[in-house]
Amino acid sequence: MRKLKRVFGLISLVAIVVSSMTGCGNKGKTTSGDSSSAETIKIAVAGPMTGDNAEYGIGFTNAAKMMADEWNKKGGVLGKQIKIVQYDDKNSSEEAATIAQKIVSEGDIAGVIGHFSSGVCLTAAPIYQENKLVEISPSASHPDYSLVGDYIFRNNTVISAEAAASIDIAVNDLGKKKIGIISIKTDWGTNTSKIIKELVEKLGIDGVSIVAHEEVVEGSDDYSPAITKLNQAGADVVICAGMYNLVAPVAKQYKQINPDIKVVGFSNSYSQQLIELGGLAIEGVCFPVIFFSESKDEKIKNYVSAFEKEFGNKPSALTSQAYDSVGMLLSAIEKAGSTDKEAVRNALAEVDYEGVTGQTKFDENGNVNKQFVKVTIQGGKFVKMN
């Protein structure tokens, strides 16, 4: 059996909870697994997009559509057209159960494509392992999130992989010692925090430590008292696990008490919104990234110049991984012939993808493994760091 089902406790009551309460839903609608009798192939798109971390979810819909419009200029898939459908879960667990339900209750949507973070990944991905519709997440590095069931996929790294090339920037990049973390209060920030913990010991390397850690309620307007105890304990450089909206503050109020600290993110922080909310006080923050849209790559400057033409603004690396997510899965759908569930999840574990974020194969969990583009911010833009 290639995955192992986990419990998750109140996560997956959630699931089974609406499952049951909405499953009445279902009557009438198609349960064979095959859509592709429908005049066009449907793909959920799943985010948030209202709210404050709306642009993940909006940016995800512009790739997904982007993607789709590119088939659809070569005659779709399958001899239809393609439709991206697109579903508000505001970042919110609750929301995402309630949004998954009528997904797998429409029964003509041929994959997902989402959720944003792992908390809202995990309790949305049961039901669509229960309903065995394939999803790929273009954002979840939660590493429990693919061991969910066979149908659960990802396009982007485990956390794991991430956090040591963000403790790496810290160490030899920026040749600091004492690290300083500051992580949201939700079980991704909880269980980043932990993992730096882990891969900082495992490191070893003398006099490299981390000095103090904090946790913050996402959203806050004030980590004052957060960051006086990090600068009580020496640090020199801090990690934040958490999105862009996180490290724009922190950078900020940080800066106004010690002008000398050093603030490394995750890719997550790739987005314009952070230099918009950041001004100068973001200047030097480094995080590691899957995409650059700044690379001299054919290839991907075409993407990117179509992308910027089309929405105004340039793809991120979590919007790139979307726009491939959507690419993997039109790939599998055309290669398994139909929208059989079970022939396009089959089609989807063997694909093997050249996109603008590399090459793609999921291992035996759903996984996939990339290299990182380390990244930081000088005069007001994104730059590769040296």
The other form holds:
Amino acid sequence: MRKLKRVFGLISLVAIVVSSMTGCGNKGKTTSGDSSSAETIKIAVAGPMTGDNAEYGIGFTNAAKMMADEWNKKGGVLGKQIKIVQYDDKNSSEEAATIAQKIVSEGDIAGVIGHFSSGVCLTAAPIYQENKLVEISPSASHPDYSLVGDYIFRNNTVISAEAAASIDIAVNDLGKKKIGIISIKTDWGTNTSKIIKELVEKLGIDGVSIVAHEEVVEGSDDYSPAITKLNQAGADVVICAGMYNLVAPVAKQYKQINPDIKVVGFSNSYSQQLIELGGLAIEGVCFPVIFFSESKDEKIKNYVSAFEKEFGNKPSALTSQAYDSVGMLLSAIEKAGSTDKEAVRNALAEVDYEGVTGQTKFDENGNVNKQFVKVTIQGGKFVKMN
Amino acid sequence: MIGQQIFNGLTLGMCYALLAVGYSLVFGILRLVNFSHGSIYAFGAHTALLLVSMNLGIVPAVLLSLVFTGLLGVLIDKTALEPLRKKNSIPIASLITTIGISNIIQNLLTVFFGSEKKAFPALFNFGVISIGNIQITWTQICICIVSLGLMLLLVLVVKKTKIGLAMRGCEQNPKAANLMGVNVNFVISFTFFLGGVSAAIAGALISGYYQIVYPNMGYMAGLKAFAAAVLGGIGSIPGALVGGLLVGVSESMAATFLGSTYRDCMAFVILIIVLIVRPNGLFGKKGITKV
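Since the structure above is the form predicted on its own, I would like to see how the form predicted in complex with its partner chain looks, so please show that one next.
And the full complex, kicking off with our chain again.
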């Protein structure tokens, strides 16, 4: 009994310490916010700043800061300076719900850029919708996301469009017929693989079929059991529904067994890390993207070199989509002439924005349509496919 | 296909076995499950990566990382666990401390190395051998050989050397061992050193196999290795080997017949069954009452 009491004592002590610490954190944040809210317009960037997918959240923040700087140099928006406020949701739905509550309760945030993965966005979006705060996700591609409400936008294509582009690469560009799918077991991954299957069935090209589908748990580094099964089923092209941290190891482990296998990915694997992680094995991996940093376009060239100078690496597709998202939000605020939530939403729905990820206009659901560029890896570099 | 899957499982199992040995060594002496072992393993892999990137050459880099990781084990013992032992605190306090240490190491790795997955140079990359329709890479064979060699070495250290005698003495009764002139704290630190070294070897081998390193890599692997250690009888080195292999093979069988999504739960299903049916594990000694 005494032991039990001591354990309880310990637990309650820990609880008190933790709660008092978080209390302090909150206080610090609000006081610093109050001092500057009068003359600045605040935009929240929410995403994983620590943990497994931190590079995406940090990319979002960097892009947002860069866009805000550009506007601030021109005198800001509505005569006020723009301030980017960073929120860390660790790419977890539980954290995101708390963060979203926090953002809406701040009261002076003009709009939210984020969150990162579709599942997390789907948890946070209803909170923004309920409080009528505009959210633009640079990355969510789950069909259900923008259906949450009229304040919810995305600057990314819906996954069905991208899946069609990936299948197009596998079937038409690579000329393969036996498709294997490896997908991560998340809401997004499961849904994407379902969409791929439906699309292939609908296409109905003679001889093209899905020979096997394996779901894997994200972060299990050993994919050999799944690969063995795909190989046994005779797949000659594998569509990987996952990020670079799935595509690189799958390509590596698959090529040890079958050096002729072709791997097709999605735009979220477009990251310098894919090349660093994949080495020689990811040569020839293809995927569709809506932003390509090696593009010859003058505007994109300037943006890429400015970004590289500032942060030391080339912007990924999702980072650039975040960059444009901030631009769209700011133009909407400018057009609305105030940070009134409803006015901003209405202006944003009308915005026709010429950005680095192409001409962007939201449809009635808050989705965008974009042109895909087919990219492959040759000699350790991303190049455009012919 | 089943032959291939069994071999995939055996390689994976060897990796788990290497990690499970670390749990067993520490548990054998302190009756303490060292939950920071998974993070120590991640630390070993990161140190090896850092040293490799300093152009030391892969073999010296890995050897140096073994020493550093071993020292980390000693450091953990000296700073966090020894003070608790001196105060005779309840065993659960040490257990929770190891969980805390695990978080500290993991987050420090994230701060210094970043959270993204990093590439690790391939070890023993000599190509593929085909036996019938089974394809075996040299990496897999080398992992098995190195793991077996290491376990043999550890068994020899424990059974044949003087320090091993002291370790076994401490295992049976620390107080009596102390009265016989054994420096118990030194023996415990040495055990932590060995645990750290085995974790670093596992880290280097596994990272060389999958060619991926990241701060959270030790979390799942650590828990599965713990299940393997319990299955084999925690505290026993041959038990860790057999437990690791069984967990690895059953995982890859689960992936074959039930789907890849079920593989992660296999280790824990085994853990639960073992705890119900044979709590001492396959090779465990009877009469362990302390937890």
